[in-house]
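This document starts with one chain, in the form predicted on its own, laid out as structure tokens.
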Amino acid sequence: MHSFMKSAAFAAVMATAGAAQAQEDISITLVPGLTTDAFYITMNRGAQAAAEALGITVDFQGAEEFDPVLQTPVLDAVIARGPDAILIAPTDTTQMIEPLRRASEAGITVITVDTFIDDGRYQDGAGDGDFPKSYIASDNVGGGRMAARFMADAIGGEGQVYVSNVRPGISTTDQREEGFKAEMAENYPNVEVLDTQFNENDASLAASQFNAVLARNPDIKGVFGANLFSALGAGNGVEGAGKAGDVTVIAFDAPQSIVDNISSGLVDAAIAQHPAEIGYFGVMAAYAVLTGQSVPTSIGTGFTVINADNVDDPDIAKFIYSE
């Protein structure tokens, strides 16, 4: 929460500074991980709110799937148009370093949002990918730990669970898994975390993987879905196996589809990021750099846990991602 408070204060300062120094010819492009995901659509909404406050233009340009092979040509096209800054959710920690270096070498300010390149530590003179000015995102390790605590409480502190994940090499989902496993290892010794199942963002595969895990481990108690499709697929697998009352499903992210599944009981809880804040702070940070101000190299945003107890609360509804 402390990092979120710092970032909120930072944004307020930037908004004030920006209003006084509005430069309408500043152009920023937001390149999401993919354009069709409610998380990134909500992020863009926050980015546009910041753009309106500053009197500048922010474009939204991305691929329809989360894939560095698809994201790279989109990025190259954006670089060719020459915006002042690029906010990007890189789709791979290593494969997107060189494409983004091309932007930096073209004199374009680079800020990563949601995901990062290299080790995510920027401007420290170490590693191939330290050239972005800032990384703005949720604390994904912390979110994974939060999911583990909810899971452990739900299953009575003992039993077998596993992580349903996309694939290795995506900074956010790697960190969520890392945090989940670390929390269980450190604080819940009677919870056994089985091998991670990687589904390549395919909910159908995630569902069939649950059935395979269940066949090997008939007493499985829980699944942590590290992203939307992992959680949806795991939830569908649990339902299809008739195990909805026996297996706890914790989701990361909170689009309407996940929230509907919380209401129906298919998903027990969702760890909701605040993507609108990420987009808002991203634009503010880029504007600050472009107007000669310094920014933190890392800005953290918060989480909200949504479950059956609060899913209908109007104060919680604002954290549901919307398309």
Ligand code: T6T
Given for the second form:
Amino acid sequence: MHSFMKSAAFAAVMATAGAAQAQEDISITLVPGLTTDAFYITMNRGAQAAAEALGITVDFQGAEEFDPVLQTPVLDAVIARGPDAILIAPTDTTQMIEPLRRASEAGITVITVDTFIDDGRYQDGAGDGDFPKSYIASDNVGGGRMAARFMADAIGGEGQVYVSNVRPGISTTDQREEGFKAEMAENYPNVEVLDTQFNENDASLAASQFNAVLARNPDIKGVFGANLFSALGAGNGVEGAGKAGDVTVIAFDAPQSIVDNISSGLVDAAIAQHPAEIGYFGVMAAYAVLTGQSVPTSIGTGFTVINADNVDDPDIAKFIYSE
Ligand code: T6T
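Could you output the structure for the form predicted together with alpha-D-tagatopyranose, given that the previous block was the form predicted on its own?
The complete assembly is shown below, putting the previous chain first.
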């Protein structure tokens, strides 16, 4: 809706029926971390399911890479079009605060999905990025702890491992690494976590980094790929070095390619997020705000672990990300 129409509609609604907005007028834009990632494509599937149920429109506008410098102009263009709400996976905890403030100051409801800005605790009066109404996401610290437990069990509780990660400043992947390291430090004293390798969301770089780590640490026992591209690259690196079966790969995220790597034995386990659930509840939360309901400032979604025991189970298929 154009902003002049929005203010007219707002005035009319305020005059008659309080803060609620007519359902068919509601427009929401989902801005993913990047458009070509199966995780966000699946999130959009859930968002569209909610939009259909509610009879509203949700569109999907994003950049081709996970990068705040590329996400900001996409966001500015979305703000200029004036949707009622923006659901966004901000690509940096600090760099996306000011761009999102522009949306909030334009009267657009801001909700973050998957990732957060600032400390991720919204509407508590603290911090520069307190204005989003809600945050819908996986428990990423908890997921990192799960990955550590699967890793430690697979390697017999001892040996060297490392985290293949994207770059510092992304809430999700920072928290997964934090959870992984905390779980190892607290419960697996004989596991040594080597320096994290940052791959800029580039699976090829993640694969070559495995070779470099292996050259320095020939007894390396495992790699935790902290997101889809990190895990894909870790698996390719292990396979290319002829270490499949000797080096355990634990993956975060579950596109078909990772599931295939579980079937072949290259990857031990994947912590599948529920991105469709994030999209569905993100749209529901935005709708609730726009129709005058209160919403939780944080909504946690689930995980499903996929490994050799259940990879062929038909019930698992719905947790494989759409491509
Ligand atoms: O792991 C997801 C997402 O949760 C993270 O914020 C960024 O990477 C992914 O999109 C997977 O590529």
